[in-house]
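Just one chain follows, in the form predicted on its own, and it is written as structure tokens.
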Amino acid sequence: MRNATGPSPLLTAVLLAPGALWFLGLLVLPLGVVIVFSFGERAAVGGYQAAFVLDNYLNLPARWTAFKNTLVLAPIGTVVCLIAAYPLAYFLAVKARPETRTALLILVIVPFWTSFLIRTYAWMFILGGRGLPSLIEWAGLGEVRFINTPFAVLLGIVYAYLPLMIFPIYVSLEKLDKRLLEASEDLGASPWRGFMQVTLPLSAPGAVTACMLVFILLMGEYLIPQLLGGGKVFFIGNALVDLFLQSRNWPFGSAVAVSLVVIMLATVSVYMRFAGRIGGARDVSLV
């Protein structure tokens, strides 16, 4: 079933059919339903009532706080995760001895062996009144408050998503050809210059991929703002839960969800263009 130009159209269709059906049934159709709901009206008892109005999109500024918190804390959390993860990934991939590297990687994975909910509750106790604030007050440093603040949410984000940032960067660094570093040393480059001109450019695609992975997950985060933010620092995910399950305003919730999808599509488009430029620049630098 192969012609001179490649596989036949029938074979291609058969191979693509399972993935296409999965994509259509679990992504395209649900998204289409949400888009239709976003133009409807809230029924008298809640839910959806068929209509075609733009009021839901015009009322999006009413949830500006949720959008603002998400669009501020998600990028900041991504950048902080990157700053914390890159040195650790570099140490694991380049500096760590092979006999200890596996043990260190296991330590990075260990938090995933415990329920994410339990780990977040643990941070609630640590940041609560009987945790760090009580120790700081006992030390005579004054009264501080951590829980239910943007700092608590940001700390929970970094703790939860740091391993997801580490592994893509580690993979890109682990695949780095060590002969390039040796060549830079032979040509008289200092370790810092070799890192900036060889290691960092070659690992940039992995870092960008890791940032995009963490950022996309943070845009839909619900649990961390709910528990560590205490209803005072909430994300779009918290707004969606409130609109769909509590106020039962499905059309408005659908409009918020569609807006989130649009933001994510724009972000992914920028990422793809940026990743393509990085790949082209890397190829030119290697030539």
Given for the second form:
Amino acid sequence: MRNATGPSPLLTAVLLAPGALWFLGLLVLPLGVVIVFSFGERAAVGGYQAAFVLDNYLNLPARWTAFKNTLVLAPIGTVVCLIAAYPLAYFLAVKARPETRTALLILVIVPFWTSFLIRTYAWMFILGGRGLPSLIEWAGLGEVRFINTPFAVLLGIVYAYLPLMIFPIYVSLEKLDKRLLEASEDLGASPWRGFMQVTLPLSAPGAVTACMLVFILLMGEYLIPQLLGGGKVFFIGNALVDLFLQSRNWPFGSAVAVSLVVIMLATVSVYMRFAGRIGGARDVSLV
Amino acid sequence: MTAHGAANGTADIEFIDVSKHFGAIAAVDHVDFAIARGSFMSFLGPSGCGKTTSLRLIAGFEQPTTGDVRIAGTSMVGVPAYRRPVNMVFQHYALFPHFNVADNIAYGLRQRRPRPDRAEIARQVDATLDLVRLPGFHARRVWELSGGQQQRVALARALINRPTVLLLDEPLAALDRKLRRDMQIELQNLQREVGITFVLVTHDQEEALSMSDTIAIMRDGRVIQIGSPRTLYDAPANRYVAGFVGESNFFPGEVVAADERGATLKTAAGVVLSAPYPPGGATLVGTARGVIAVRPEMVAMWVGPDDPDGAAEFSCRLGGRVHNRIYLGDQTEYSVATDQFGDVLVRAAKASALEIGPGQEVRLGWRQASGLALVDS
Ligand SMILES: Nc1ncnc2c1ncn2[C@@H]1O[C@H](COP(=O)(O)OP(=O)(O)OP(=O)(O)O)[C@@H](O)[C@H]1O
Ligand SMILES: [Mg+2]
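Follow the form predicted on its own with the form predicted together with its partner chain, if you could.
Complete assembly follows, chain above in first position.
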């Protein structure tokens, strides 16, 4: 990339140094440590004791539920988010009048003005015994339980990650040239077919990016299953906290963490290959 | 200003008292015209006069506020764009970036029900690419093409549908002069080959004059005059049209005498000039002010006190000083400063051009009959 008029190697190095050091010190190094730990043994008092054994990996099935919950709820959460976000983003970018658009966009961001923790606590109360279920019971519609179910976790996930899904899709729809839709209609395509053949493929890169963003974050989610799953519906993140802080089995925790990273890399690369093929995804710049 | 064709059933497109308002703006204001089947029609006018809006009313992207738009005799009010037998070449082409050239061109055919089979689509795409002289461009991505190539893809994408009417919104505006000239010729040839009605929007008068059978001159949402390039040039309805089609010297003044054939004006500098009306032009009888237009090529220019042969017939003779000279290839254009009229444009054929340069004292003259007495608006 560098040519005769480009910046000097020294300048390039200086500019890259802070980011590079940050990544080395806070990502690569700890990851290395975790990988090393994952082959070690638990010391008698907890923590790490140097060794080279595969026991931790062989033990992974013991945490099968955490893996299963994560691997089921993260993709479902992503898809539900996508299904909910696309029409919203479409409305904001295409249908909303310019005067109301800004106001609506702000409304999408408003939840961020309150701490995520507080909002999730609010859901705890809404879904808890004295919240919605008591209302439903009072209305004579039978006895239901929301809190500590997969449904509650899913609801929390979709609620929390919806804005993150909306914005990349909104941006790709917003920059779509409206004249292309006129051209489509001019050539005999009904508005619906125009949407399917022009709008959808051209906004796909935004949707692909958004899905990946949300999916990666969901795989590492901890707080929502903790509060709304109440120890019954837990993710790998919760298992990790438990292993490192409660049972102090660092090597086993490390093995779980490494597996999570490997699973994530594998899913994302398969996803990217698949997404690249739905066309139009040529300017997806994530990963 | 109702035109030919409306009555005899050969009109392809008709506007019947069409207006289109955007809020308080009347983008198209009580417009009537008819475009004959298979002809080449241009809308010419300055920016914002309603040309694009007129085209969009035909295409179906806008609905008229009042009046009726008809295509092939059928009212199109309420008919959506995708059900109209017209296709448009957009100003900036609007090619689909996620399709290659062949898929762009095939788009229209793929919307047909029943859908033509693959082989048929491929055959027509080939034929259309040949027609626009882009053979073998099938797999190219549209953003890799040059402006002229994109323009031809846009043309092919519209033509493959064999519309009865092709709408072109300043399709050549983004091209350089040479390419534009080539494309103008290609468009004209194409129009003769495929025999469909072309409606072109432009603000380039040369383009309109050289390509069209009929030109509509627009201003502020209204059609001022419709006619052949020749009619507009020889018999402009008023000063505005004369100024838009070709160049003219305008000498405005008070009407001192007017009859059925011509008028006599007195200019601000006190010069009295006479000229006939253009064929079919409005009379200035009963009008306070008018203008006399004289085309630059109608003004004779000579050096020295001796009048050349025939100068005796000149109704107007005056002296001036050349202050600018522009070579136009086969002609030379002079700008001559005069006391009576300010700058007068003179255009002389190259052959007759003795070496007259800036600073030269010259004499000018023209026949009364070569001027046109026009409504000053
Ligand atoms: N969608 C719209 N909303 C509001 N006003 C509009 C709209 N479309 C056009 N106008 C107005 O209508 C008038 C005519 O516009 P139009 O686009 O037809 O002009 P035009 O003759 O094509 O000009 P140009 O040569 O610059 O393309 C302008 O004053 C324009 O501002
Ligand atoms: Mg326009």
